[in-house]
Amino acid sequence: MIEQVRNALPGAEAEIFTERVARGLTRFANSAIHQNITTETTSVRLRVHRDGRTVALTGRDPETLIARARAALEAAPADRAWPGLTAPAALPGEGNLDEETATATPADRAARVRDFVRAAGGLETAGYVSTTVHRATYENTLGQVAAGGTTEAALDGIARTGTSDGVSRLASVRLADLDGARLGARAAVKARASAHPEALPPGRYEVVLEPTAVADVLNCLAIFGFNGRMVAEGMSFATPGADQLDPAITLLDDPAGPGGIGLPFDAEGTPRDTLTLVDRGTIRGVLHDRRTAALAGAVSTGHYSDAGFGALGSCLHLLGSGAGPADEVDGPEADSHVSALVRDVERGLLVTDNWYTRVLDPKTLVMTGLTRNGLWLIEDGQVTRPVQNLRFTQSYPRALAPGAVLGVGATAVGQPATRLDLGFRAPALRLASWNYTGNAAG
């Protein structure tokens, strides 16, 4: 298609990004599957710059896109900030794509649902199992050519008593990594352990955030903290080179690493490799696309997003403190790595989920939200009783500031992506203080 563009629009700079996404989704409620959906979509994005004007269009038919681009260029405003196209560059690889996941059937997903439901031991269950394969190609008039793909398999399910819910979540490149029985049993233990919660006064508490809650922290850091546009406009807390977070925090964007979920290049054809955002508490990197990089006098890191508010992460990976798989435990903790953090807490809270979070101040990244799916009081290193959900107002960078991180779980756990190309690998965190401002129903 790039030759068609050259012939139809002589002298233009042009790029073509083609995505093919196939997703299988199996939903269950009341402990039974109620929906199976399979979707396959193909989209073509054509961006053209000629005579100082830029247009970007999406569609499926090349000839129609080229004709639309020609007409749109005549009416487009001047683009004085055009950053140019990506020059030819090698990719770090073709992406982490598992063929068994790419070809998974409804029966494969249903087997995980069956195991989850059975392991819940008669509790009501609900959730989903999904498999996604994301393939893409890119080419431009400078000669950059790229192709790659990735897969994600995810299970997100709850078990429910009359007064409580318990949740288990896991995401991986491989569907084979999702053990429905283990996840269902864990959700059921959490649900039973959080039944009949008691009220707890609002205030500042030491917390152990499980990986399911840490994923929300990483999501907000990706959108508001390390977004190159936010940094360039002075709307982010992040200052490259500054020691702003605790030395226990090392954060990567790592779609190309082992287990990373994400394409090895972005929609501008820029290769994505392992990018260190935070190195032992020091801000080392910022997420850039070509425009934000030009604005900042930097280079693109391969994080173009069509969301409209700057560059976004692809696979945020908060490094754990050790290695090795976690073991199952008897209590409500997600696993033995979480239990190890709980043992050192004199008085605090074990938090399963941060939910319904909204930004109050992007600059300081003050967020408000609720706990969900299990909240317990910790006393003298033991989980003692379930407590009712609480509302919080908390600056996420302040919660991770030097001296505020008291412990990091041994290994990171994959968590389901919040959008097609933004996933997470998160360990549990033990934090010195989290500000709870009121009680919340449910």
Given for the second form:
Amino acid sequence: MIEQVRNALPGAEAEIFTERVARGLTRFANSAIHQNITTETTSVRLRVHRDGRTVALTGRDPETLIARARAALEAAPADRAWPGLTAPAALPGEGNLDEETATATPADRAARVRDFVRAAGGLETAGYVSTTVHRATYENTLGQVAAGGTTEAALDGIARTGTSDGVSRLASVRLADLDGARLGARAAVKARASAHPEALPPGRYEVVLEPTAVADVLNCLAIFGFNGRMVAEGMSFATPGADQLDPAITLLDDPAGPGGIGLPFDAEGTPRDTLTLVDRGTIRGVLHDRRTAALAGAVSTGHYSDAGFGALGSCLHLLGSGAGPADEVDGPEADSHVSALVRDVERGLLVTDNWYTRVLDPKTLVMTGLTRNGLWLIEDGQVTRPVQNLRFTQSYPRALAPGAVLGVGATAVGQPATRLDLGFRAPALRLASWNYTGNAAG
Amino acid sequence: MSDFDEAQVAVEAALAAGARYADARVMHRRYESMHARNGEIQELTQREDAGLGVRALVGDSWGFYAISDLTDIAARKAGRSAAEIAEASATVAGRPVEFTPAAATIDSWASGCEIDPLAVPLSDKGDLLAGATKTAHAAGADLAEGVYQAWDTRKWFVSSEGHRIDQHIRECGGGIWATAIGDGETQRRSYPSHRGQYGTRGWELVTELDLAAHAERIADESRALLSAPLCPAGETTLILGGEQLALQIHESIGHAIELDRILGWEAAFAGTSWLDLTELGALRYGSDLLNVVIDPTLPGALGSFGYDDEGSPAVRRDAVRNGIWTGVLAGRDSAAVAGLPYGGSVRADGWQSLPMVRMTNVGLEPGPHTLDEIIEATDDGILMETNRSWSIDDKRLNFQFGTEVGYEVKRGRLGRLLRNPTYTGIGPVFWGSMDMLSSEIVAYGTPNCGKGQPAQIGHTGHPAAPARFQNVRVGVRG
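Form predicted on its own done, so how does the form predicted together with its partner chain look?
Below is the whole assembly, all chains and molecules, this chain first.
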């Protein structure tokens, strides 16, 4: 198609990004499958810059797209910030694509739902099992060519008593890694352990955030903290080179490394490799697309997003403190790694989820949100009782500041993506203080 | 083939594959947006897509298949596949599926549009945004941004019950933002609301906003906020501007009255609701001043349509009357489970998405006062305007909102500007404390309502006006 563009729009800088996404989603609620969906979508994005003007169009038919681009270019406003196209560069690989996951059927997903529901032992359940295959190609008039693909399989489910919910989640490149029975049993244990929660007064508490809650912290850091445009414009806390986080924190963006569920390039054709954002507490990198890189005098890291936020994270990986899988724990803690962190807490909270988190100020990254799906009081190293959900208002960088991270779980666990081409791998975290500002009374 | 024909083929294929009910939507959507920063247009985006989504009910199990290939072969495959997926659903089966009754409808509907937004010259639209943001930047905003968005959606709906409905919905809107960056924080002012204003109207909506006329003011206010005193902490009388109240309605009433949440169908991700169906018609939701209406027939509002994505006609009905909860947002299957006689609130954000219960226009009926009268009647309180942050729990009870700006209210007059205002509360307690309501209703459009998993983006409208609340906790900080 790039030749068609060359011929139709002589002298233009142009790029074409083609995505093919097939997604199977099996949702369940009230312990039955109530939505079962397969979608197959193909989209072509054509971006053209000519005579100081830029247009980006999506559609399916190349000839129509080119005609639309020609018409739009004639009237488009000047684009003085055009950063140019990606020069030819090699990719780190073709991505992680598991064929069994790519060809999974509704029956394959339903089997995992059935196992989850049965393992919940009569508790009401809800959630989803999904399989996604994401293939893409890129080419531009400078000669950059890229192709790759990835798969993601995810299970996210809750079990419910009349007074509590318990959750378990797992995401992987491979559907085979999802054990519905194990995850259903885990959700049920947590639900039963959090039944009849008691009220707890708001205040500052030491916390152990399970990987499910840490995923939210990473999501907010990906959008607001390490967003290259926000850093360049003074809207982010992050200062490259500064020791702003605890030495226990090392954070990567690693879409195409082992276990990564992202494409090995972005919609501008920029290769993505493992990017160190935080190295033992020191800010080492921020995320850029071509525009934000030009703004900052940097190079693109391959994190273009058309979501309007600027460059966004693709697969954030907070490194654990050790290696090896965790053992299951028959209690509120998700696993033995979480349990090990709980053991050292004199008085604090075990948090399963941070939910509905919203930014109050991007620069300080003060967020408000609520706990969900299980919250327990920890006393003298033991989980002693479930407590009702609390609202927090907390600066995330301050919670991770030097001296504030008291422990990091041994292994990062894959968490489901919140959007296509975004995943998280997170260990549990033990943090010195988290500011809870409200409870069920207000 | 016409687009009705492709949907018809899909429905027939699903029936042939064993479905006892099927419906199909062909959708064609064009979208255009432009974004300006500090007087420069950064990129023009135009998207166009089309595809087919088909639902099939086999026994008591659903399947949905969507494909962007609009051919006869693809349509047949889609219908057949939807039925096959439904059979897989039956391996973890639940309750019997029934529908509320619906008459077979053959009709067309189009939203009002005086000026086609996609036909307005790009240079005119660019000049508008570049000019407004240049003015705001020159007036002291570190970041001045502006955007417009326009959607042009055509739908063709066919069901095995005889529906054959086409709709043409045009939506557009825009807004500008000024951000001032201080040493330790940022402050932002927006016009006309925190996301802009949107409706099922043409470019005339954007013209009426007169963005350029407000650019300097919002820049001035963003800088002034950097040095304003912090909003005090404590309980006070709170006056909310109409734009903030629109979001309060959206989050703590609109989502709470979604029947799929009440029934637990969205429990895992979006959450449930504090409402119990056994209390419908009796539960006190708020003060006697609170009258909330579900009204997709409202001309020009962003949640307006002729028919929902199950072919149910748009109908106005009560949600809260004189403070008592009286109605829900429902689909035909959820309404049947609840024993209610109506659906009419099911929509999808595209051909590729499964229709689900979504807000339409959910908003207030007017009160007897004006904002000036409310301020004059307030001895000691705070006025908060323009949303900055929003968060509410999974039952839609415990909320915390931040607004861009606050003003002291002392002895019936506006006083000092206040920085970082927030307020928090519990839904029915908060609505129960509403003691004054303005008549100055505006239908605010919300173009990015998230729900479902994966999230769908819904377009909703919220008629709202300034109102006053007693004993509200304000000034929550991290």
